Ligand SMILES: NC(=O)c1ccc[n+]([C@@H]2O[C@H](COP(=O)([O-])OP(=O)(O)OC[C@H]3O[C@@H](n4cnc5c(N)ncnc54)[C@H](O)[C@@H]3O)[C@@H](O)[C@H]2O)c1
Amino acid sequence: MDISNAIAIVSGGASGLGNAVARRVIAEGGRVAILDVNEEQGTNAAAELGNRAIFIQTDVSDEQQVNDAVATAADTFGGVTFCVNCAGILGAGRVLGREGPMPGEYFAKVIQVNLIGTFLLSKAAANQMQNNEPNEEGERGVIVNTASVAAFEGQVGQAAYSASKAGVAGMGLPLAREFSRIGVRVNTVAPGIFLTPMMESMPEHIQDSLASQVPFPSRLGRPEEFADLVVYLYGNVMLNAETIRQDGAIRMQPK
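Can I get the structure for only this chain, the form predicted on its own?
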């Protein structure tokens, strides 16, 4: 797939990793629909990217909103060829905390946004992509989902988050196998510790401590590096059903 012709939908595209992807797609000549719950950030992000970008306020945990957003993006740009799921919430908290056991509804909310939200957008995007004319390789579209190293080495306090991201990673292979009949590839990126707005809000000494745990390079990941990998996945037809760690060889400790 040629990124210069991409019509992308990026959830969580108003900031952080998603915004880096949106910026990269625009820089390469493609078009982007930014999906995000934050109206102010999303509107500003789309305005900064110019007339090849639009913002659609969307709660990815709401199926109707997701379906409507994909339809709007397809109507605006004439289709969808690329879907990148970056929307998510941290959901940090101990299962047995100081104030008592974690409420089930809290755990469910994290699953609803991170896992079910990824499923809903992937499903809606693939449904749209199957209408595309295939390229010479038979491709009609590409989906890239975002897991986390927490899917494999969840720390204390990450039970909900790790479960949601492990679900995202586990969903990749069956989706890729099913969507192969319509020429749609599915890959997953599992980032380590990246310098996102959430991380930037932490004290500098905490950022330095986290960076020192990364074997090489001993620093936090840059959102642009995440975007580099996502765009590469779009262009390499032999990469399908993969979950790729992008983490500087870090393996998270219990806490």
Second form
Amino acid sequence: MDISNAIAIVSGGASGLGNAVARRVIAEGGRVAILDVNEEQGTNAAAELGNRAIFIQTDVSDEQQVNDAVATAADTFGGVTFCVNCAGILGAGRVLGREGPMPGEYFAKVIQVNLIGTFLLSKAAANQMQNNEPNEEGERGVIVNTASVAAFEGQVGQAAYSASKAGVAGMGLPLAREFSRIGVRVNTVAPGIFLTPMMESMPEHIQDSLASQVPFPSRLGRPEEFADLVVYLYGNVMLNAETIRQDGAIRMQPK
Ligand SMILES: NC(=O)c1ccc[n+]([C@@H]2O[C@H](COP(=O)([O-])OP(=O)(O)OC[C@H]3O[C@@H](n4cnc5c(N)ncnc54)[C@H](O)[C@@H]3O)[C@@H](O)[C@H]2O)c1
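Please move on to the form predicted together with the named molecule, as the form predicted on its own is already shown.
Below is the entire complex, every chain and molecule, led by the chain shown above.
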């Protein structure tokens, strides 16, 4: 797929990794619909990107809102060829915390946003993509989902987050298998630690400690490096149903 013609939907595109993807798609000549729950940041992000970008306020955990947003993006740009799921929440907390056991509702909320939100948008995007004319390889679209290294080595306090991200990684193969019929590839990126507002919200000594745990390069990842990989996944037709760790070889410790 050629990124310069891409019509992308980027959830979580108002901030961090999703925003870097939106910027990169625009820089490559494509068009972008930013889907995000944060109205102010989303509006500003789209305005900064110019007239090939729109913002559609969307809560990815709400099926109707997701379906409506994909329809609006497709109506505005004449289709959808690229779906990047970056919306997510940290949802940290011990199962047996100081304030008592974690309420099931809290766990469910993290799953609802990170996992079910990714499912809902992937489904709505694939449903739209199946209407596209295939390219010479038979491709109609590409989906990239964002897991985390916490899908594989979740730390204490990450039971909900890790479960949600392991679900995202696990869903990749069955989605790719099913969507092979319509020429839509599905890949997953599992980032290590990237310097985004999500990470900047943590105290600096924790950020420094995390950076020092990355074997090489011993620093936090840059959102542009994530965007670079996501755009590569769009272009390489042989990459399908893959989960790629992008983590400088970090393996998270128990705490
Ligand atoms: N930054 C990292 O180190 C890191 C590492 C591994 C995985 N990730 C994952 O990457 C993704 C992006 O993270 P980030 O670091 O850019 O975070 P971020 O907080 O900077 O951006 C997340 C965006 O998602 C939006 N969002 C949250 N809930 C939403 C909802 N229900 N509907 C629509 N939008 C919603 C937020 O408004 C925000 O704009 C997340 O899924 C996160 O779990 C990040």
